[in-house]
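Next up: a single chain in structure tokens, the form predicted on its own.
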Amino acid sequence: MSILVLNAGSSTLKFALFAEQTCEELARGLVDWRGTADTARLTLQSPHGDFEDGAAEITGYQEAVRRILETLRASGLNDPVHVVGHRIVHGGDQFQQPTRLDEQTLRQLEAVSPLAPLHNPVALEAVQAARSALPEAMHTASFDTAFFSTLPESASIYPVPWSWRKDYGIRRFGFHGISHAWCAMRAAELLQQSGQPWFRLVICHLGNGCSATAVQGGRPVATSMGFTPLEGLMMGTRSGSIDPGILLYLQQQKGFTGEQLSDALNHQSGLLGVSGVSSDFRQVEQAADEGSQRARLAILMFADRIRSTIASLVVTMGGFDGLVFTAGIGEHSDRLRRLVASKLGCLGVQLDNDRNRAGQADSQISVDGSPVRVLIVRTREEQMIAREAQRLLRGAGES
């Protein structure tokens, strides 16, 4: 028996297969169709060898799930899928633990979708596709918001009319929780501080979406994303935090609609909006190296906002013992890590330039003896989801 984990994007579906008993990873891959069959691509990595299909004729989640299952079987991974674990970004107030998916929970999650319009609807499409393809399997959900369900009220309550919290559920939820939970656990292992209640970390999840979290004793105490994944750091196409008066001005004085504002803030801002080049940090770096002033500005702004957020999280905890970089940019851009660390010496951050350039996953990149240990940690969201799905499966067997 095996566990299949699915992580849906707007036109991508990441997947990983795990042994049910041990949660050992057996294979992982990606289906990427970017909206058209002409550009569809399926990749698979496994001990049996790598596979790539550049003409996969996939235009949606139904075909994607079917092709994933066919490719796994063709690669010799024939054990029946007993449970499918799904990543759901927003669980709202209702879902604060990994949950078995049924018709009732799916209806409740549909009601939450407006809080994460870029993420939840596509994840639910992938859930329905997987349930159709694997009707006998248990389907479970792991929520990015769940890790932050224990945030103190001082960190989760907004300074807005109290009735907004009571009547409309306005609060800080936090996101990338699956990644932050893995990195908190892994960093504590690497630094031999597992279970220490005083151990303080700042974790920077830097990809197309970006967030930073303060973690003490394995539990989050503050985080940059808020009611939606739009708040906080500057991101690939998202603005992050800006003056809300800008939105009022554009709406009241310039006639912008809510839809126009949402599209601009979610799809046309961030690295893309400032650089005018791309939301992909690698392409922005290349443009900066080729002389683009806007690309250089985008990189400097990006690093500055990360530094400022790190500093605020450190003050919230009264200091810190470790700084973690993770996700696509955090794990792979030595330039970004260097820029972020360059003005954090006052907080005890001392980067080792050679280690930083080497960029090895799950390794220390600060100098020996540095007051703050700086780490690159490879995020393993699928591994976390598989472990949570395994616990739900075992719990169902015991009940």
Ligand code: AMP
The other form holds:
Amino acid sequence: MSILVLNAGSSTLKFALFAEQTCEELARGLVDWRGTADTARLTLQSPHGDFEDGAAEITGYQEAVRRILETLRASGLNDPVHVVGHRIVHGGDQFQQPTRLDEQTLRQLEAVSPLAPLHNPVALEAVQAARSALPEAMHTASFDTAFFSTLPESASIYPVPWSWRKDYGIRRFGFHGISHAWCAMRAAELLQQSGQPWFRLVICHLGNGCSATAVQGGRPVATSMGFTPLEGLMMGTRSGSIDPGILLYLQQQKGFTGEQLSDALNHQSGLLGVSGVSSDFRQVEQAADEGSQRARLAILMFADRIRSTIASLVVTMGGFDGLVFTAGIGEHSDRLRRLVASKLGCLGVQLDNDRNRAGQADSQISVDGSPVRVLIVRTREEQMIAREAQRLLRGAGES
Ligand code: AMP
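Given the form predicted on its own above, produce the structure of the same protein in the form predicted in complex with the ligand.
What follows is the whole complex; the chain from before opens it.
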């Protein structure tokens, strides 16, 4: 028996297959529609060999799930799928734990969609596609917001009229929780501090989306993303935090509509907006190396905002023991890690340049004896979802 994990984005569907008993990863892959809507790149990596179809005729999630199952079988991964674990970005106030998906929970989740219009609807489409392809399987959801359900009120309430919280549910939810939870667990393991209530970490998830979280004793105490995944750090195409007065000015004086503002802040800002080159950090790095001043500025601003956020999270905890870099940029860009660490010596961060350049996943890159240990951790969101799905399955078996 196996566990299939589906992670649906706006133009990609990541998947991974795990052994049900051990949660050992058996295969992983991607359906990628970036470029065209009706042909996709379908890739699969497994110990049985890799597979790639650069122009698969796949329109929509229904067809994508069917092709994923077909490709897994063709690669010799024949074990029936017993559970499908889905990643859902926003669980709202209702879903603060991994949850079994049925008609009722799906209806409740539909109601959460307006809180995450760019993320939840596509994930729910993928759920429906998987339920019709695998009607006998149990379907579960893991939520990016769930890890943050215990954030202290002082970290989750905004200084706005109290009625906004009461009437509209405005509060900080926090995102990337599946990744932050994995990294908190893995960093504690690597530093042999699991279960220590005083152990304090700052985790920087730096990918297309970016967020930083302060974690004490395994629980988050503050995080940079807020009511939406737009707050906090500068990102690939998202602005992160800016003066809200800018929006009022553009709306009131320049006639911008809500839709235009949303498009600008979500899709035209961040690394892309400043560099004018790309949202992809590798391309921004390359442009900077080739002399683009705007690309250089984008990288400096990106690093500067990460440093300031780390500092503010550290102060929230009164100090820290570990700093974690994860996700595409955090794991792979030694330049970015060096830039971020360069002014954190005052907080006890001492990077080892050789270890940083080597960039080994799940390794320490600070000098021996650094007061704050710096780690690269490879985030394993799918593994985390599989474990949560396995727990729900076992719970269902016992009840
Ligand atoms: P993610 O959202 O975690 O897949 O991360 C995507 C981001 O990671 C993109 O901005 C990529 O350019 C960046 N990235 C991936 N590999 C590298 C690398 N080797 N060096 C620098 N950035 C990278």
